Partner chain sequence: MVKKIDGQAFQTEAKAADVAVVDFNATWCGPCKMLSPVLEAVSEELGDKVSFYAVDVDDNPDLAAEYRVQSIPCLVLMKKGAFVDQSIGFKPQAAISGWISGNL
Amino acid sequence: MNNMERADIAIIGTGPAGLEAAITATIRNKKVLLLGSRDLSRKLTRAQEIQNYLGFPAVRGEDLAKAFQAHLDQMGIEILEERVSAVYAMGDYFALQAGEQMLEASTVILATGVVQGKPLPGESENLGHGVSYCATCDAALVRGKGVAVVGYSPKEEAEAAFLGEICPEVLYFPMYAGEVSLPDSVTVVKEKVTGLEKRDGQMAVLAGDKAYAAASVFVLRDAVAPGQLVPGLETEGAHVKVNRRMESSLPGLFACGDIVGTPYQYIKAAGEGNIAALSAVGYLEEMKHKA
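May I have the structure of this chain only, in the form predicted together with the partner chain?
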(Lines of atoms letter the chains of each structure in order from A and count residues from 1; the text may use other names and numbers.)
(Lines give C-alpha, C1' and ligand atoms only; values in the text may rest on other atoms or scores of the structure.)
Protein backbone atom coordinates (compact mmCIF):
# COMPACT_ATOMS: atom_id res chain seq x y z
CA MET A 1 0.00 0.00 0.00
CA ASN A 2 0.94 3.63 -0.37
CA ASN A 3 2.44 4.78 2.92
CA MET A 4 0.79 8.17 2.64
CA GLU A 5 -2.73 6.81 2.98
CA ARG A 6 -4.00 5.79 6.39
CA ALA A 7 -3.45 2.09 7.17
CA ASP A 8 -6.11 0.03 8.94
CA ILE A 9 -3.49 -1.59 11.15
CA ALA A 10 0.09 -0.49 11.74
CA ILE A 11 2.23 -3.25 13.23
CA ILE A 12 5.48 -2.26 14.89
CA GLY A 13 7.98 -5.08 15.20
CA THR A 14 8.95 -8.04 13.02
CA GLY A 15 9.44 -10.85 15.52
CA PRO A 16 6.97 -13.78 15.67
CA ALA A 17 4.24 -11.63 17.30
CA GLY A 18 4.35 -8.83 14.71
CA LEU A 19 4.61 -11.23 11.76
CA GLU A 20 1.70 -13.39 12.89
CA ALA A 21 -0.36 -10.23 13.44
CA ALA A 22 0.50 -9.09 9.89
CA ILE A 23 -0.43 -12.46 8.42
CA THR A 24 -3.76 -12.64 10.27
CA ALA A 25 -4.65 -9.03 9.44
CA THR A 26 -3.81 -9.62 5.77
CA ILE A 27 -6.05 -12.72 5.69
CA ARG A 28 -8.80 -10.51 7.11
CA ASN A 29 -8.26 -8.16 4.19
CA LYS A 30 -7.01 -5.16 6.17
CA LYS A 31 -4.58 -2.53 4.90
CA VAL A 32 -1.49 -3.47 6.89
CA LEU A 33 1.61 -1.39 7.49
CA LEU A 34 4.39 -3.58 8.90
CA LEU A 35 7.34 -1.67 10.36
CA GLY A 36 10.54 -3.30 11.47
CA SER A 37 13.64 -4.93 10.11
CA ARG A 38 14.06 -6.96 6.92
CA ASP A 39 16.27 -9.23 9.00
CA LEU A 40 13.10 -9.81 11.06
CA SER A 41 14.23 -10.25 14.68
CA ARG A 42 17.77 -10.48 16.03
CA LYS A 43 16.56 -12.46 19.00
CA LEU A 44 15.05 -15.01 16.62
CA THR A 45 17.89 -15.30 14.12
CA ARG A 46 20.43 -15.68 16.91
CA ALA A 47 18.57 -18.49 18.64
CA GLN A 48 20.69 -21.64 18.48
CA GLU A 49 17.86 -24.11 18.62
CA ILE A 50 14.16 -23.84 19.36
CA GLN A 51 12.55 -27.06 20.53
CA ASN A 52 8.91 -26.20 21.16
CA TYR A 53 7.71 -24.39 18.04
CA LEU A 54 4.81 -26.40 16.68
CA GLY A 55 5.70 -28.19 13.46
CA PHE A 56 9.41 -27.33 13.65
CA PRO A 57 11.14 -29.74 16.04
CA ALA A 58 14.68 -28.64 16.97
CA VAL A 59 14.80 -25.76 14.51
CA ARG A 60 17.61 -23.21 14.34
CA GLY A 61 16.39 -19.61 14.77
CA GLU A 62 17.82 -18.69 11.41
CA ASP A 63 15.85 -21.43 9.67
CA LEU A 64 12.62 -20.53 11.44
CA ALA A 65 13.16 -16.93 10.29
CA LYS A 66 13.55 -18.20 6.71
CA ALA A 67 10.26 -20.07 7.03
CA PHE A 68 8.60 -16.89 8.36
CA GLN A 69 9.99 -14.89 5.45
CA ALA A 70 8.69 -17.45 2.95
CA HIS A 71 5.25 -17.14 4.56
CA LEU A 72 5.35 -13.34 4.21
CA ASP A 73 6.49 -13.59 0.58
CA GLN A 74 3.71 -16.01 -0.24
CA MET A 75 1.15 -13.53 1.11
CA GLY A 76 2.81 -10.50 -0.45
CA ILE A 77 3.49 -8.81 2.88
CA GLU A 78 6.28 -6.25 2.79
CA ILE A 79 8.28 -4.76 5.62
CA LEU A 80 8.91 -1.05 5.84
CA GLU A 81 12.35 -0.65 7.38
CA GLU A 82 11.91 2.41 9.57
CA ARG A 83 12.50 3.00 13.25
CA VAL A 84 9.35 4.25 14.95
CA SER A 85 10.32 6.82 17.59
CA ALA A 86 6.84 7.85 18.75
CA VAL A 87 3.20 6.81 18.47
CA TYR A 88 0.64 9.53 19.11
CA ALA A 89 -2.96 8.72 20.02
CA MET A 90 -4.80 11.41 18.07
CA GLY A 91 -8.33 10.34 18.97
CA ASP A 92 -9.78 8.42 16.02
CA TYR A 93 -6.38 7.49 14.58
CA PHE A 94 -2.70 7.15 15.45
CA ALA A 95 0.24 9.11 14.08
CA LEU A 96 3.56 7.29 13.92
CA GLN A 97 6.85 9.13 13.74
CA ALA A 98 8.87 6.76 11.54
CA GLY A 99 12.27 8.19 10.71
CA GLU A 100 11.48 11.52 9.05
CA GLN A 101 7.97 10.47 7.99
CA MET A 102 4.71 10.80 9.85
CA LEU A 103 2.54 7.77 9.08
CA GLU A 104 -1.12 7.25 9.98
CA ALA A 105 -3.12 4.20 11.01
CA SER A 106 -6.57 3.58 12.51
CA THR A 107 -5.16 0.98 14.91
CA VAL A 108 -1.68 0.04 16.12
CA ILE A 109 -0.23 -3.27 17.26
CA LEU A 110 2.94 -2.99 19.34
CA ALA A 111 5.21 -6.02 18.96
CA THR A 112 8.61 -4.47 19.55
CA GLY A 113 9.92 -7.02 22.04
CA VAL A 114 10.97 -6.15 25.54
CA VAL A 115 13.41 -3.38 26.26
CA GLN A 116 16.37 -4.60 28.28
CA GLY A 117 17.99 -2.27 30.73
CA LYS A 118 16.67 0.11 33.32
CA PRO A 119 16.74 3.90 33.32
CA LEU A 120 19.69 5.52 35.08
CA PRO A 121 19.19 6.47 38.73
CA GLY A 122 17.74 9.99 38.71
CA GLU A 123 16.69 9.78 35.06
CA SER A 124 12.92 9.36 35.32
CA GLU A 125 12.61 11.74 38.29
CA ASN A 126 14.19 14.62 36.36
CA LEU A 127 12.60 13.99 32.97
CA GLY A 128 11.48 17.36 31.63
CA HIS A 129 13.32 19.11 34.43
CA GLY A 130 16.88 18.77 33.24
CA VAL A 131 16.70 15.37 31.55
CA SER A 132 15.57 15.18 27.93
CA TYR A 133 15.24 12.33 25.43
CA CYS A 134 15.13 14.51 22.32
CA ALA A 135 18.01 16.77 21.34
CA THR A 136 16.30 18.22 18.30
CA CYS A 137 13.10 18.93 20.30
CA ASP A 138 14.68 20.76 23.21
CA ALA A 139 17.78 22.23 21.56
CA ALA A 140 16.40 25.78 21.46
CA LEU A 141 15.79 25.71 25.22
CA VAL A 142 19.47 24.97 25.98
CA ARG A 143 21.02 27.37 23.47
CA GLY A 144 24.07 29.03 25.03
CA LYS A 145 24.18 26.63 27.99
CA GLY A 146 26.49 23.76 28.93
CA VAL A 147 24.91 20.35 28.31
CA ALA A 148 25.78 16.67 28.60
CA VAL A 149 24.82 13.81 26.29
CA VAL A 150 24.69 10.18 27.40
CA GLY A 151 24.75 8.20 24.15
CA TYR A 152 23.99 4.47 23.97
CA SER A 153 24.96 3.95 20.33
CA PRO A 154 27.36 5.62 17.86
CA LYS A 155 24.30 6.95 16.01
CA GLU A 156 23.78 9.47 18.84
CA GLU A 157 27.10 11.18 18.05
CA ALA A 158 25.32 13.20 15.36
CA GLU A 159 22.97 14.63 17.99
CA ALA A 160 25.92 15.61 20.19
CA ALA A 161 27.64 17.28 17.22
CA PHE A 162 24.43 19.21 16.52
CA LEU A 163 24.27 20.41 20.14
CA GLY A 164 27.94 21.42 19.80
CA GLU A 165 26.86 23.99 17.23
CA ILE A 166 24.54 25.83 19.62
CA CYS A 167 25.99 25.18 23.10
CA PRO A 168 29.32 26.49 24.41
CA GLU A 169 30.08 23.22 26.18
CA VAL A 170 28.93 19.71 25.30
CA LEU A 171 30.12 16.68 27.28
CA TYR A 172 29.60 13.35 25.52
CA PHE A 173 29.49 10.13 27.54
CA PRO A 174 29.62 7.10 25.19
CA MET A 175 27.93 4.09 26.84
CA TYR A 176 29.44 1.73 24.26
CA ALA A 177 32.90 0.48 23.36
CA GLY A 178 34.77 1.58 20.27
CA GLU A 179 35.77 4.71 18.42
CA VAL A 180 33.96 7.99 18.98
CA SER A 181 34.22 10.54 16.21
CA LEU A 182 33.07 14.03 17.13
CA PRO A 183 34.08 17.59 16.27
CA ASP A 184 36.26 19.63 18.69
CA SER A 185 33.17 21.46 19.99
CA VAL A 186 32.25 18.28 21.91
CA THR A 187 34.30 16.92 24.82
CA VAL A 188 34.26 13.14 25.03
CA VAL A 189 34.30 11.70 28.57
CA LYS A 190 35.05 7.98 28.54
CA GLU A 191 33.64 7.18 31.96
CA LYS A 192 30.66 4.94 32.64
CA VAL A 193 27.68 6.99 33.79
CA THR A 194 26.21 5.64 37.02
CA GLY A 195 23.49 8.17 37.69
CA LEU A 196 22.04 11.67 37.28
CA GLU A 197 21.39 14.12 40.05
CA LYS A 198 19.92 17.54 40.59
CA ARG A 199 22.28 19.87 42.45
CA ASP A 200 21.45 23.55 43.08
CA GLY A 201 18.95 23.61 40.22
CA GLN A 202 21.55 22.20 37.83
CA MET A 203 22.02 18.65 36.65
CA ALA A 204 25.06 16.58 37.54
CA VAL A 205 26.20 13.52 35.61
CA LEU A 206 27.82 11.00 37.95
CA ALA A 207 30.57 9.12 36.12
CA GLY A 208 33.73 7.47 37.36
CA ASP A 209 34.23 9.11 40.73
CA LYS A 210 33.32 12.59 39.52
CA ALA A 211 30.19 14.70 39.06
CA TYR A 212 29.96 16.70 35.83
CA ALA A 213 27.67 19.76 35.91
CA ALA A 214 25.30 20.51 33.01
CA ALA A 215 22.18 22.63 32.52
CA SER A 216 20.51 19.73 30.73
CA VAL A 217 21.34 16.07 30.18
CA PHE A 218 20.24 14.32 27.00
CA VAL A 219 19.88 10.56 27.41
CA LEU A 220 19.76 9.01 23.94
CA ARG A 221 18.98 5.32 23.51
CA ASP A 222 18.26 3.04 20.59
CA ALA A 223 15.35 1.28 22.18
CA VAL A 224 12.75 3.29 24.01
CA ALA A 225 10.54 2.05 26.82
CA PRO A 226 6.89 1.45 25.77
CA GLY A 227 5.51 4.32 27.88
CA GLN A 228 7.93 6.63 26.15
CA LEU A 229 7.22 5.25 22.67
CA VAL A 230 3.48 5.73 23.19
CA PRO A 231 2.85 8.70 25.50
CA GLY A 232 -0.08 8.01 27.80
CA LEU A 233 0.18 4.21 27.60
CA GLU A 234 -0.26 2.29 30.83
CA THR A 235 2.68 0.03 31.63
CA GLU A 236 3.76 -2.39 34.34
CA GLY A 237 7.51 -2.21 34.69
CA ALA A 238 9.00 -2.90 31.27
CA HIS A 239 5.72 -4.34 29.95
CA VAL A 240 2.57 -2.94 28.38
CA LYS A 241 -0.55 -3.62 30.39
CA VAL A 242 -3.03 -5.64 28.29
CA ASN A 243 -6.05 -7.87 28.81
CA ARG A 244 -6.73 -11.26 27.23
CA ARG A 245 -7.78 -9.56 23.99
CA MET A 246 -4.37 -7.85 23.92
CA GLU A 247 -6.07 -4.47 24.35
CA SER A 248 -3.91 -1.79 25.99
CA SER A 249 -5.17 1.17 28.04
CA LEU A 250 -5.51 3.19 24.82
CA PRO A 251 -8.53 2.30 22.64
CA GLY A 252 -7.32 1.05 19.25
CA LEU A 253 -3.86 0.16 20.47
CA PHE A 254 -2.93 -3.48 21.02
CA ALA A 255 0.27 -5.18 22.14
CA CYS A 256 1.63 -8.71 21.87
CA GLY A 257 4.77 -10.77 22.30
CA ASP A 258 7.57 -10.18 24.79
CA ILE A 259 6.47 -6.56 25.31
CA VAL A 260 3.39 -7.72 27.24
CA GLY A 261 5.30 -10.04 29.57
CA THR A 262 6.71 -13.47 30.23
CA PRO A 263 7.05 -16.26 29.23
CA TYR A 264 9.34 -14.96 26.48
CA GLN A 265 8.54 -17.79 24.08
CA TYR A 266 8.28 -17.65 20.27
CA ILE A 267 5.11 -19.70 20.04
CA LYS A 268 3.40 -17.62 22.75
CA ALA A 269 4.37 -14.43 20.93
CA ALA A 270 2.94 -15.73 17.64
CA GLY A 271 -0.31 -16.73 19.37
CA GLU A 272 -0.67 -13.32 20.90
CA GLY A 273 0.01 -11.70 17.52
CA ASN A 274 -2.95 -13.63 16.17
CA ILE A 275 -5.21 -12.41 19.03
CA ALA A 276 -4.03 -8.80 18.68
CA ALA A 277 -4.79 -8.79 14.94
CA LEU A 278 -8.28 -10.24 15.44
CA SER A 279 -8.99 -7.72 18.22
CA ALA A 280 -7.83 -4.89 15.95
CA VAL A 281 -10.13 -6.20 13.21
CA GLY A 282 -13.01 -6.23 15.71
CA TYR A 283 -12.21 -2.69 16.79
CA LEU A 284 -12.19 -1.49 13.17
CA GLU A 285 -15.63 -3.06 12.65
CA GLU A 286 -16.96 -1.26 15.73
CA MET A 287 -15.57 2.04 14.50
CA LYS A 288 -17.26 1.55 11.14
CA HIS A 289 -20.64 1.06 12.81
CA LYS A 290 -20.15 4.14 14.98
CA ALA A 291 -19.28 6.38 12.02
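Positions refer to the first chain, counted from 1. What you see is a predicted model, and the numbers here were worked out from it, not measured in a lab. The term rigid core refers to the most C-alpha atoms you can superpose between the two forms while keeping them within 1.5 Å. What changes on going to the form predicted on its own:
- Relative to the superposed core, residue 223 shifts its CA atom by 2 Å or more between the two forms.
- Residue displacement note: residue 83 has its CA displaced by under 2 Å between the two forms (rigid core superposed).
- Residue 149 shows a C-alpha shift of 2 Å or greater between the two forms [criterion: core-superposed Cα displacement of 2 Å].
Would you mind giving the form predicted on its own, to go alongside the form predicted together with the partner chain above?
Below you will find a single chain and nothing else.
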Protein backbone atom coordinates (compact mmCIF):
# COMPACT_ATOMS: atom_id res chain seq x y z
CA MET A 1 0.00 0.00 0.00
CA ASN A 2 2.94 2.32 -0.74
CA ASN A 3 4.03 2.91 2.85
CA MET A 4 0.39 2.84 4.02
CA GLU A 5 -1.00 -0.12 5.92
CA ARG A 6 -4.19 -1.79 4.78
CA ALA A 7 -7.28 0.12 5.92
CA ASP A 8 -10.28 -1.59 7.44
CA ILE A 9 -12.65 0.55 5.40
CA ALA A 10 -11.88 2.71 2.36
CA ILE A 11 -14.56 5.31 1.70
CA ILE A 12 -14.65 6.95 -1.72
CA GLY A 13 -16.48 10.28 -1.74
CA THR A 14 -16.68 13.29 0.57
CA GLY A 15 -20.33 14.26 0.33
CA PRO A 16 -22.76 13.67 3.23
CA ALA A 17 -22.86 9.88 2.64
CA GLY A 18 -19.09 9.40 2.64
CA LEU A 19 -18.49 11.75 5.57
CA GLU A 20 -21.14 10.10 7.74
CA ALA A 21 -19.70 6.68 6.86
CA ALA A 22 -16.24 7.88 7.92
CA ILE A 23 -17.53 9.30 11.20
CA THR A 24 -19.48 6.15 12.09
CA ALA A 25 -16.60 3.84 11.17
CA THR A 26 -14.16 5.95 13.21
CA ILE A 27 -16.47 5.80 16.23
CA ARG A 28 -16.36 2.00 15.83
CA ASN A 29 -12.54 2.13 16.05
CA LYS A 30 -11.89 1.12 12.45
CA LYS A 31 -8.91 2.25 10.37
CA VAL A 32 -10.58 4.52 7.84
CA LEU A 33 -9.21 5.73 4.52
CA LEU A 34 -11.35 8.63 3.26
CA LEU A 35 -10.69 9.59 -0.37
CA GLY A 36 -12.15 12.57 -2.18
CA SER A 37 -12.11 16.34 -2.43
CA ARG A 38 -11.01 18.34 0.60
CA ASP A 39 -13.55 20.93 -0.57
CA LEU A 40 -16.19 18.28 0.17
CA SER A 41 -19.20 18.05 -2.16
CA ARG A 42 -19.43 20.81 -4.76
CA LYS A 43 -23.13 20.04 -5.09
CA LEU A 44 -23.52 20.66 -1.34
CA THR A 45 -21.47 23.85 -1.10
CA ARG A 46 -23.41 25.41 -3.99
CA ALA A 47 -26.83 24.73 -2.44
CA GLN A 48 -28.50 28.07 -1.61
CA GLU A 49 -30.76 26.71 1.12
CA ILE A 50 -31.48 23.26 2.55
CA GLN A 51 -34.73 23.09 4.46
CA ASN A 52 -35.01 19.48 5.64
CA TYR A 53 -31.67 18.65 7.26
CA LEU A 54 -32.47 17.76 10.87
CA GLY A 55 -31.12 20.33 13.34
CA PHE A 56 -30.12 22.83 10.63
CA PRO A 57 -33.27 24.70 9.56
CA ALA A 58 -32.95 26.72 6.33
CA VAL A 59 -29.18 26.21 6.22
CA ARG A 60 -26.97 27.28 3.33
CA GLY A 61 -24.99 24.44 1.78
CA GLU A 62 -21.74 26.29 2.45
CA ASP A 63 -22.54 26.53 6.17
CA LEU A 64 -23.56 22.88 6.40
CA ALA A 65 -20.28 21.91 4.75
CA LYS A 66 -18.40 23.94 7.38
CA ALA A 67 -20.26 22.04 10.12
CA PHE A 68 -19.30 18.75 8.44
CA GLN A 69 -15.64 19.82 8.28
CA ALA A 70 -15.66 20.83 11.96
CA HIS A 71 -16.99 17.38 12.84
CA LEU A 72 -14.21 15.71 10.84
CA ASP A 73 -11.58 17.93 12.48
CA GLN A 74 -12.91 17.16 15.96
CA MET A 75 -12.56 13.44 15.28
CA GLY A 76 -9.18 13.72 13.58
CA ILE A 77 -10.43 12.36 10.25
CA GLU A 78 -8.28 13.42 7.31
CA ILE A 79 -9.13 13.35 3.61
CA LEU A 80 -6.72 11.87 1.08
CA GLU A 81 -7.27 13.98 -2.03
CA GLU A 82 -6.65 11.43 -4.78
CA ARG A 83 -8.74 10.50 -7.79
CA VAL A 84 -9.70 6.81 -7.55
CA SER A 85 -9.77 5.42 -11.09
CA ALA A 86 -10.33 1.72 -10.36
CA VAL A 87 -11.30 -0.61 -7.52
CA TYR A 88 -10.42 -4.30 -7.80
CA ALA A 89 -11.86 -7.13 -5.67
CA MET A 90 -8.84 -9.25 -4.69
CA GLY A 91 -10.58 -11.90 -2.60
CA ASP A 92 -10.12 -10.95 1.05
CA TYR A 93 -9.36 -7.29 0.30
CA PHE A 94 -9.72 -4.55 -2.32
CA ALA A 95 -7.02 -2.75 -4.30
CA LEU A 96 -7.69 0.89 -5.18
CA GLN A 97 -5.84 2.73 -7.92
CA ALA A 98 -5.54 6.25 -6.50
CA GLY A 99 -3.32 8.56 -8.50
CA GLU A 100 0.07 6.86 -8.69
CA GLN A 101 -0.62 4.77 -5.57
CA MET A 102 -2.21 1.36 -5.21
CA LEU A 103 -4.01 1.35 -1.86
CA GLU A 104 -5.53 -1.58 0.01
CA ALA A 105 -8.61 -1.95 2.20
CA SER A 106 -10.52 -4.88 3.67
CA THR A 107 -13.84 -3.27 2.72
CA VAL A 108 -14.92 -0.40 0.47
CA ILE A 109 -17.82 2.04 0.66
CA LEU A 110 -18.71 3.85 -2.58
CA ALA A 111 -20.19 7.29 -1.95
CA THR A 112 -19.16 9.07 -5.13
CA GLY A 113 -22.53 10.58 -6.01
CA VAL A 114 -24.44 10.02 -9.20
CA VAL A 115 -22.53 10.39 -12.45
CA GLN A 116 -24.38 12.74 -14.78
CA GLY A 117 -24.60 11.85 -18.44
CA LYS A 118 -23.66 8.77 -20.41
CA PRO A 119 -20.18 7.66 -21.44
CA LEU A 120 -19.00 8.97 -24.78
CA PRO A 121 -19.56 6.63 -27.73
CA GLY A 122 -16.50 4.38 -27.86
CA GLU A 123 -15.42 5.23 -24.31
CA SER A 124 -16.40 2.01 -22.52
CA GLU A 125 -15.26 -0.25 -25.38
CA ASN A 126 -11.75 1.23 -25.36
CA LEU A 127 -11.29 1.63 -21.59
CA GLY A 128 -7.84 0.25 -20.79
CA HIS A 129 -7.03 0.02 -24.49
CA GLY A 130 -6.44 3.66 -25.36
CA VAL A 131 -8.88 5.32 -22.96
CA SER A 132 -7.94 6.11 -19.35
CA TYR A 133 -9.50 7.97 -16.41
CA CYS A 134 -6.25 9.00 -14.70
CA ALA A 135 -3.36 10.91 -16.28
CA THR A 136 -0.98 10.61 -13.34
CA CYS A 137 -1.61 6.84 -13.12
CA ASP A 138 -0.67 6.19 -16.74
CA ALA A 139 1.99 8.89 -17.15
CA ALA A 140 4.78 6.35 -17.64
CA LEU A 141 2.87 4.69 -20.47
CA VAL A 142 2.32 7.88 -22.49
CA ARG A 143 5.65 9.68 -21.94
CA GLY A 144 6.91 10.93 -25.30
CA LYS A 145 3.60 10.30 -27.07
CA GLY A 146 0.81 12.56 -28.31
CA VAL A 147 -2.30 12.42 -26.13
CA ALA A 148 -5.74 13.99 -25.79
CA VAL A 149 -7.62 15.05 -22.67
CA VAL A 150 -11.40 15.44 -22.47
CA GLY A 151 -12.03 17.56 -19.36
CA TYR A 152 -15.45 18.03 -17.78
CA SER A 153 -14.51 20.78 -15.30
CA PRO A 154 -11.75 23.42 -14.92
CA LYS A 155 -9.99 21.42 -12.20
CA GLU A 156 -9.03 18.83 -14.85
CA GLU A 157 -6.73 21.42 -16.45
CA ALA A 158 -4.03 20.54 -13.90
CA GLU A 159 -3.71 17.00 -15.28
CA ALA A 160 -3.55 18.34 -18.84
CA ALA A 161 -0.76 20.72 -17.80
CA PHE A 162 1.10 17.81 -16.18
CA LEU A 163 0.86 15.79 -19.40
CA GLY A 164 2.18 18.82 -21.27
CA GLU A 165 5.46 18.40 -19.39
CA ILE A 166 6.05 14.81 -20.55
CA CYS A 167 4.25 14.55 -23.91
CA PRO A 168 5.24 16.29 -27.16
CA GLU A 169 1.60 17.05 -28.00
CA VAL A 170 -1.42 17.41 -25.72
CA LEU A 171 -4.87 18.28 -27.09
CA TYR A 172 -7.36 19.54 -24.50
CA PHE A 173 -11.10 19.39 -25.16
CA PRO A 174 -13.02 21.39 -22.51
CA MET A 175 -16.56 20.05 -22.07
CA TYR A 176 -17.58 23.17 -20.15
CA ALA A 177 -18.06 26.87 -20.78
CA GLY A 178 -15.67 29.61 -19.68
CA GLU A 179 -12.01 30.43 -19.94
CA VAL A 180 -9.35 27.73 -20.05
CA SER A 181 -5.99 28.41 -18.39
CA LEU A 182 -3.26 26.10 -19.70
CA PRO A 183 0.42 26.47 -20.65
CA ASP A 184 1.54 26.77 -24.28
CA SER A 185 2.51 23.08 -24.25
CA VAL A 186 -1.22 22.21 -24.37
CA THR A 187 -3.42 22.93 -27.39
CA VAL A 188 -7.01 23.79 -26.51
CA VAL A 189 -9.63 22.53 -28.97
CA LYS A 190 -13.01 24.16 -28.32
CA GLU A 191 -15.07 21.61 -30.21
CA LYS A 192 -17.65 19.36 -28.57
CA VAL A 193 -16.44 15.77 -28.41
CA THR A 194 -19.01 13.38 -29.92
CA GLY A 195 -17.14 10.09 -29.68
CA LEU A 196 -13.91 8.10 -29.46
CA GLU A 197 -12.70 5.54 -31.98
CA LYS A 198 -9.78 3.18 -32.51
CA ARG A 199 -8.18 3.87 -35.90
CA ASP A 200 -5.03 2.31 -37.30
CA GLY A 201 -3.82 1.20 -33.89
CA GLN A 202 -4.36 4.52 -32.12
CA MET A 203 -7.23 6.55 -30.75
CA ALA A 204 -9.21 9.22 -32.56
CA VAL A 205 -11.24 11.93 -30.83
CA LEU A 206 -14.28 12.88 -32.88
CA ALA A 207 -15.07 16.58 -32.43
CA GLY A 208 -16.81 18.97 -34.77
CA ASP A 209 -16.27 17.55 -38.25
CA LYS A 210 -12.74 16.31 -37.52
CA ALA A 211 -11.00 13.27 -36.06
CA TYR A 212 -8.02 14.14 -33.84
CA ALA A 213 -5.42 11.37 -33.53
CA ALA A 214 -3.82 10.52 -30.18
CA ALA A 215 -1.94 7.58 -28.69
CA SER A 216 -4.19 7.74 -25.61
CA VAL A 217 -7.28 9.68 -24.55
CA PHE A 218 -7.86 10.71 -20.93
CA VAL A 219 -11.51 11.27 -20.04
CA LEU A 220 -11.53 13.26 -16.79
CA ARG A 221 -14.75 13.71 -14.82
CA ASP A 222 -15.61 14.38 -11.18
CA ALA A 223 -16.73 10.77 -10.85
CA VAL A 224 -16.50 7.57 -12.87
CA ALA A 225 -19.62 5.50 -13.54
CA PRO A 226 -19.73 2.72 -10.91
CA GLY A 227 -19.73 -0.13 -13.42
CA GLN A 228 -16.52 1.22 -14.92
CA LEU A 229 -14.93 2.04 -11.56
CA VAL A 230 -15.43 -1.46 -10.11
CA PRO A 231 -15.19 -4.39 -12.55
CA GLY A 232 -17.89 -6.97 -11.90
CA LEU A 233 -20.15 -4.66 -9.90
CA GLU A 234 -23.89 -5.06 -10.56
CA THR A 235 -25.58 -1.78 -11.46
CA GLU A 236 -29.02 -0.53 -12.42
CA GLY A 237 -28.48 2.20 -14.97
CA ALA A 238 -26.28 4.85 -13.37
CA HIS A 239 -26.81 3.42 -9.87
CA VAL A 240 -25.24 0.63 -7.82
CA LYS A 241 -27.67 -2.13 -6.92
CA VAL A 242 -27.80 -2.56 -3.12
CA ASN A 243 -30.05 -4.02 -0.44
CA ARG A 244 -31.22 -2.27 2.72
CA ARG A 245 -27.86 -2.97 4.36
CA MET A 246 -26.20 -1.05 1.51
CA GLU A 247 -24.50 -4.29 0.40
CA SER A 248 -23.58 -4.49 -3.29
CA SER A 249 -23.20 -7.60 -5.44
CA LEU A 250 -19.53 -7.86 -4.37
CA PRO A 251 -18.96 -9.14 -0.80
CA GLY A 252 -17.25 -6.45 1.28
CA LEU A 253 -18.22 -3.61 -1.04
CA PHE A 254 -21.00 -1.24 0.04
CA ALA A 255 -22.54 1.84 -1.54
CA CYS A 256 -24.62 4.76 -0.27
CA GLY A 257 -25.98 8.17 -1.16
CA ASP A 258 -26.94 9.40 -4.62
CA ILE A 259 -24.96 6.57 -6.24
CA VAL A 260 -27.61 4.04 -5.11
CA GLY A 261 -30.61 6.00 -6.40
CA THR A 262 -33.26 8.60 -5.69
CA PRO A 263 -34.32 10.61 -3.80
CA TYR A 264 -31.19 12.74 -4.11
CA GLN A 265 -31.44 14.26 -0.64
CA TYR A 266 -28.58 15.18 1.72
CA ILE A 267 -30.33 13.77 4.80
CA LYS A 268 -31.05 10.47 3.01
CA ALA A 269 -27.44 10.22 1.88
CA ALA A 270 -26.11 10.74 5.41
CA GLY A 271 -28.45 8.08 6.79
CA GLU A 272 -27.30 5.58 4.17
CA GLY A 273 -23.68 6.41 4.97
CA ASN A 274 -24.37 5.45 8.58
CA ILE A 275 -25.92 2.14 7.49
CA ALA A 276 -23.09 1.35 5.06
CA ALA A 277 -20.47 1.92 7.77
CA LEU A 278 -22.30 -0.26 10.29
CA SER A 279 -22.68 -2.98 7.66
CA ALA A 280 -18.98 -2.79 6.81
CA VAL A 281 -18.11 -3.08 10.51
CA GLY A 282 -20.37 -6.12 10.78
CA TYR A 283 -18.75 -7.67 7.70
CA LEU A 284 -15.29 -7.20 9.19
CA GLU A 285 -16.39 -8.94 12.39
CA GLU A 286 -17.78 -11.87 10.40
CA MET A 287 -14.53 -12.22 8.45
CA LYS A 288 -12.53 -12.14 11.70
CA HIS A 289 -14.56 -15.03 13.13
CA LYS A 290 -14.16 -17.05 9.92
CA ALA A 291 -10.39 -16.61 9.92
